[in-house]
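Read the single chain below, which is given as structure tokens and is the form predicted on its own.
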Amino acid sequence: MSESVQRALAAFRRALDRRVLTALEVCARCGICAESCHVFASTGQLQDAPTARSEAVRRLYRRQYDPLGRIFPWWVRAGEATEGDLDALSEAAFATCTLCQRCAMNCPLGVDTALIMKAARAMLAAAGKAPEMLVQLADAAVARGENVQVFREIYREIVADLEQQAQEQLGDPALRISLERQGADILYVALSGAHTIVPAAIIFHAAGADWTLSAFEASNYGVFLGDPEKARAIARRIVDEATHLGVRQVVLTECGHAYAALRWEAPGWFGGEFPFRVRSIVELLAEYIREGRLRLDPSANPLPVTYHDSCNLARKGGLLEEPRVVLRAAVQEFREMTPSRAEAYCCGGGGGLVAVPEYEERRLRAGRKKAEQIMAAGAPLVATSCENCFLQIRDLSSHYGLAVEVTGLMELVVRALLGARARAVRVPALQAA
């Protein structure tokens, strides 16, 4: 047995908690999960069915842990792990499964294939068979946490430029973006790039929020790798920052996996609940609208809009109504996609796929079901609240000739907010004339 296979099996052993064991043991091989998977629904290939993917892991599991598999491996279709098996499993776990859990929702026994695939990813990462891009992104995030002083001063200069952009866009020089301000109510954690900072700054300022910006980015590629040590190290940066600053809330930008990781998984990594709330910006947008803290003019968004539910925010996170509160207030015409909410199909870009260039052809092929849904909705504008979904749907539009534009909820809210402000100035001027 090679050294990498030994590392893989050791990582597999560490990943075998009660939930994974249940998922491995109770599958009835009925195949009902197949139609629920966006990959199988798009390709029709048997190897793309969830049960087929998980059987590759069960084969290794039975050989190591099933008494019959140890003695009569041929009897239970068990087999020794080989380098070739791990290479094949890498394709199944990283390239054709986005960990969206739609199959688990539709399984009569509740078998969670995503948990099995996460255990497989942990094996493969330990064996050095994870996509190199995901490894590099996770390592870069860990390094940023270890050398934060180097990044902080550079970032402060970038934030000053972004503050000016936000002031100009809103037309209000009083708008401020503070970085890691002690005692703020909200610590806002963005992604790399102005597109998740400038709109948020405008919204927070308009709502009168007491907020400050994190020095770190929200994304957690350790989760995509199934590497608990890296995932924990990346999350720790934000947990320690929030605790040090004494904030009451950590608010994550429009990023599905970042929310799922910090809201639902991270408390378990650190032994319990945090001394602060973890929320998505989508929740805050809905809250501000319900409380009347944002004056919006939906006529600023006149085109029909449909909404793609991020798997991490909707199916896993339960944020079903909040984005619809935002859309009903910010756009003139909202059209539901079918199916939607918890039953929404994955766009095909989740689970880290959209970050791996060599998976482009496969993720576009797997996105056919989502492309059909978008086309059926008949709206020229697709809103979503996840960076990975945004990138994937933009690529799907080009690949399938959908001719749609993709936008985030914050961008729609800012347009409606600026529209309301412009209208408030224009109407008195007309009345005076």
Second form
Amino acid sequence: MSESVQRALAAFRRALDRRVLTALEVCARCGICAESCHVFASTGQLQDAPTARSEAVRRLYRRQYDPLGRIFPWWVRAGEATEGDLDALSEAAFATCTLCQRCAMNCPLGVDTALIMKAARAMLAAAGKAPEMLVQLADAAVARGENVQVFREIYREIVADLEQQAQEQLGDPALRISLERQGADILYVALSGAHTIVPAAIIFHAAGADWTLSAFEASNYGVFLGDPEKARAIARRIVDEATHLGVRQVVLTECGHAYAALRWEAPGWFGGEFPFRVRSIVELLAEYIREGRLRLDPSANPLPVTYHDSCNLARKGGLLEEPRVVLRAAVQEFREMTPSRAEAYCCGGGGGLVAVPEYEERRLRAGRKKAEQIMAAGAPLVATSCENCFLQIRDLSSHYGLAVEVTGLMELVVRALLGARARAVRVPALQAA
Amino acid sequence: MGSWGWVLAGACAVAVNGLARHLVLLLGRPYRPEMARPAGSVAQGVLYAFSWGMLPWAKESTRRHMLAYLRGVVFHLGIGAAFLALLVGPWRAQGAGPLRWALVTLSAGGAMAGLGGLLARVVETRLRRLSTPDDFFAVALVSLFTLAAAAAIVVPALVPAFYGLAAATLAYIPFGKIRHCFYFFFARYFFGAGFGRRGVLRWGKVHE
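Okay, that one was the form predicted on its own. Can I see the form predicted in complex with its partner chain too?
Now the complete complex, all chains and molecules, led by this one.
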């Protein structure tokens, strides 16, 4: 047995908790789950069915842990792990499964294939079989946390530019973006790129929120690797920052996996609840709208809009109604995709697939089901609140000729906000005339 | 206790011991409960998982594969009836007519559904490719056991065959795929608790 296979099996042993063991044991191979997977629904190939995908892990599990698998491996289709098996498993776990859990919702027994695939990712990462790009991105994020002082000074200058942009867009010089301000109510964690900072600054300012910007980005590539150590190291930067600043809430930008990781998984990595709430900006937008803190003019978004539920926010995160509250207030015509909410199809870009260039062809093929849904909705604008979904749907639009624009919820809210402000200025002017 | 009684008691001991071993194995693995502040109710999620969530129309997959799902439901009801028939076997002669015929109907129906499932595993390419030899054997064994349960009530001469198949089924439970009957309860619990806690599932339906 090679050294990498030994490392893989050791990592698998660590990942094998009660939930993973149950998921491995309970499958009856009825195959009913097949079409619930967007990849199988798009390709029709058996190896893309959740059962088939997880059988690749069960094969190794049975050989190690099942008495029948050790004595009569052919009877239960058990097999020794080889380098070739790990390479094949890497394809199944990283290139075709987005960990969306749609199959878990649809399994009559409750098999959670995403959990099995996460365990597979952990063993593959330990064996050096994870996609190089994901490893590099995770390592870069960890390194950034270790050299934060150098980075902070550069970031401060960038933030000053962004503040100016936001002021100009809103037409209000009073708008401020503070970086890591002690005692703020909200610590807002963005992604790299102005598009997640400027609209948020406008919204927070308009709602009168007491907020400050995090020096770190929300994404956590350690989660994609199934590597709990890296995931914890990346999350720790934000946890330490929020604790040090004494904020009451950490608000994450429109990013699905960042929300699922910090909101739901991270407390487990650190041994308990945080002294602050973790929320998505989507929750906050809905809250501001419900409380009447944002005056929106839906006519500023006149085109019909449909919404793609990010798996991490909806099915895995429980944010099912909040985006709809936002859309109903911010756009003139909202059209649901079918199915939606917890039953929504994955777009095919999750689980880190969007970040890995060599998976492009496969993820576009796997997005066919989502492309069909978007076409059926017939709206020229697709809103989503996850960066990976945004990139994937934009690619799907050009690949399948959907001719749709993709946008985030914050962007729609800002347009509606600016529309309402412009109208408020226009109406008194008309009345005076 | 006659010789069949000893055989069945022995098979039962194998099943209980084997499942106890599985319980020890399961509980020996780390438990990593979610520690995040809940957004929904674990209890409602678990309730959903064991009730509404099992109904044929509750999931897209079972709506799509309604026949296969119902076949599975009937098969498992039949298995339950067959075990009940085994349990009340010594009092077969005193058994009330309606109970006997209910057991016959349920076990016979279950056997037909099981054999239908076995045929599907042979005929349907997707199922055949997914199946291991253990899958074919387990479904065949349990289908025959269920069939024998129905037959033995109607034709007492078949009681030894029923007992033999019952002993084989019981003894095989911890070793092959039949042990999913044990893990099922844990799987549904984890499913309901996880999605319930996150506010995705609630009693009655998937959150809409």
